[in-house]
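This document opens with one chain alone, in structure tokens, the form predicted alone.
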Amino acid sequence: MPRTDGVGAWLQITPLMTVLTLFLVVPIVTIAVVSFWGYNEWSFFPDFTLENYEYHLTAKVTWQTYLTTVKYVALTWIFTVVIGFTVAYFLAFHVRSLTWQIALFLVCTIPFWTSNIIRMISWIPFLGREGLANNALIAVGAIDKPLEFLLFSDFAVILAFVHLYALFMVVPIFNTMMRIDKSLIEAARDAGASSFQTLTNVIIPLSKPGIMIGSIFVVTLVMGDFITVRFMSGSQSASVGRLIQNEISLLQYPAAAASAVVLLITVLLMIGIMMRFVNIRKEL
């Protein structure tokens, strides 16, 4: 009988197995293979070099570009953290109604329904030269002429990233408070404590799981990421997803799959680091 059962549970998983080995196992190991080949100003060839990876990890450009990457990475996180807190908070807490509860998500999730490029692009007529914010503050008499740093500029990048990836910190943080026994909040406010003390002593060390489930998908959308970079910097500011692109519009593809390998165990590095701080298994 147990024989019978493994064979049964294999036969059960095989499913999975198989979508995850054709559309992730192979597409990463084909990107690795190339990462090593050789190319020239017209084609790749298959080889064994070490060249893309050494030209990668040596270049200037490529330690200036994953600085300027980490910090949209670390200012990002932090904006979606405190506005993510902060609406689960409210509506886990101070919403009493499932039914309010499940409306005011659904509000948050309104502006998910369109593309990514078309709520990234809806920013540009906002903050630009002569957008409503300018003319707006102008108008008030909080300035004198349009402010440049609006529009094509790391606040604009930032900006988009945080309207973009909110959600994905807000939906986590959310699903771990909503678990929180509301008996223990009540056992802290019987014992004395203030509601500071409750957030900072029982909420938020609760609240761990989510918050870096949230943390692994704002990390990992922001480390990937160019088209955001391009759009809402002018082209004035580089990521590594933009890196990578820029190799495969010149058709360097074993450069660009050497980049993406790179990229791809930076990015586990900063997961496996996050995932040492909580066990997240419990949440998932």
The other form holds:
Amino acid sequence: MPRTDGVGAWLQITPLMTVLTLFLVVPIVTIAVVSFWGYNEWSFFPDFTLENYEYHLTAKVTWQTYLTTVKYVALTWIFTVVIGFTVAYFLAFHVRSLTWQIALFLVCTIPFWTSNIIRMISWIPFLGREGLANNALIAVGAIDKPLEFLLFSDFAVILAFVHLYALFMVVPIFNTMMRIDKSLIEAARDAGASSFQTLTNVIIPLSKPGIMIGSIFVVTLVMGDFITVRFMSGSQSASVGRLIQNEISLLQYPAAAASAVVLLITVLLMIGIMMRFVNIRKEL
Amino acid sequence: MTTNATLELASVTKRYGDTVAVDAINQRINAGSYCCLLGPSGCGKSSTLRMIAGHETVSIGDIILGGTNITDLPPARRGTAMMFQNYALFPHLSVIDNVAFSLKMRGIGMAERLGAAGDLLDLVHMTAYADRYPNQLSGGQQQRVALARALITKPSILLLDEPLSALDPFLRLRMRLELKKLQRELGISFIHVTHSQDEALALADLILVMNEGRIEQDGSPHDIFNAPKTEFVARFIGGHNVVDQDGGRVAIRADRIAVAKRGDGGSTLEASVRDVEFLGTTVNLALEAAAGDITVSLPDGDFFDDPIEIGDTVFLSWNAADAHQLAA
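Shown: the form predicted alone; wanted: the form predicted together with its partner chain:
First the chain shown before, then all remaining chains and molecules of the complex.
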């Protein structure tokens, strides 16, 4: 091969660079720029003002919304970790044949054949006041009158989040677990570890990178969500995403951009903190 | 440590579905011996070891260690410890934590278990690496750590599954010496699975040659090498010729065959020289005889006193005592 001064290398990374620049860097820079613009009731205009940030960061509603959003993140994370770890553990260590592992894994992905929104909305006839769940519970005599908290509540929001995002936890954890050398489990048993000790001393520590990757998925998805919160809470709860959506619908683009920048920084900080705990680089 | 740790296998059998991996093995392994399970892959040697370790259930039969029936006991309560083929060190634990692992599982306090682990690291000369992680160690170092980890439970038998196969040839010879030395110092039994006859001959007090789930022959390395009882053993252990004679098949060591350039009319075998291989201290002749291919190993001095060329016809003879009758 003839010697090149890196031209070949530059050519090779050009397609990816172009895509990332056009669809990631340019939009983010645009948002960052617009977040400093000014606006009034009918228009927005180039400017350099910190008012958008000042208003966003000092408004009580922002802090309440962040609190609600973080609550959603925390609860969703707890449930998806428990469910994701359990499912992945079952697939990786209890299902012995590779064929069955692949088959069951594909079964897990079946819900993804329909869109998020449809999966979310399909909870409504199930959870509603006259929905399947309430009717069934009344029919078996477990309750006298419909349970009100099932739909249009935090419960419904969390349920939908867990339903939508549990697989994002299953996949990376399963992937890490499949790489655990089975002889390590035997070695633990040989050293007298009980099943529970093997779980806590060997499997969980070795699954940490997968748990962390899944957590990053879940945290970023829930932090940025607006549609699930809107549908499942019946527009009664707010999240940071909904805040931004509202500002956009009021055509307050600079305000929305400032909120978006703050959200982006918050999410990046959260990921940064998570990465400090576990080194996921060797998984990628 | 159990003082009388004689291991007895009583018609131990392992079946996987319809396949019999280990077929009713009866064997006694005395306390404090270095025993090698030798055989080709798939002969059942690993299954046997894993059954002794408790990582494989026994289909039929009993395993008795020091008078206790350990057939159905969990691995950690048998008085055995296993060193795995790829060492199976925990990648997320430092060397000292790996070694102390089983003590931690037993709920022994930090100071005490790290002290005990330190002593064992000392034994395998790995004290300087206590804080390293397994992926920062060479193959030989990982093996020492795996040894220390297995020994910390003070087992009466250490089970080693192809312990040297992952090492390069130079390191293999060195670790071989160290294993033997360690076994002598500790005075416990080592049961070592290998497919290498050199390893078995060099290490073992007792060799069990296995084939198709059975023990073909058991004995000291000297007995096995000098007097193989079956054709399989003769061929697997190497250095032997299997020759058809009037009374049946016999095995003759390649270095116990005399080569002459002229027949004396006695009971000699005529053969033509197909190949000559110089191996340093010996010269191997590959010969073609009516009875089949024969290898003769000559001391280099004898060979160079009267060299033999490819294509020569030679006459072979041996002492009747050196021809060992093989079981049909």
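Only a predicted model underlies this, so the values are computations on that prediction, with no experimental measurement involved. Numbering follows the first chain given and starts at 1. For clarity, a rigid core is taken as the largest C-alpha set superposing within 1.5 Å between two forms.
- The two forms, fitted on the rigid core, differ between these two forms by less than 2 Å at the CA of Leu268.
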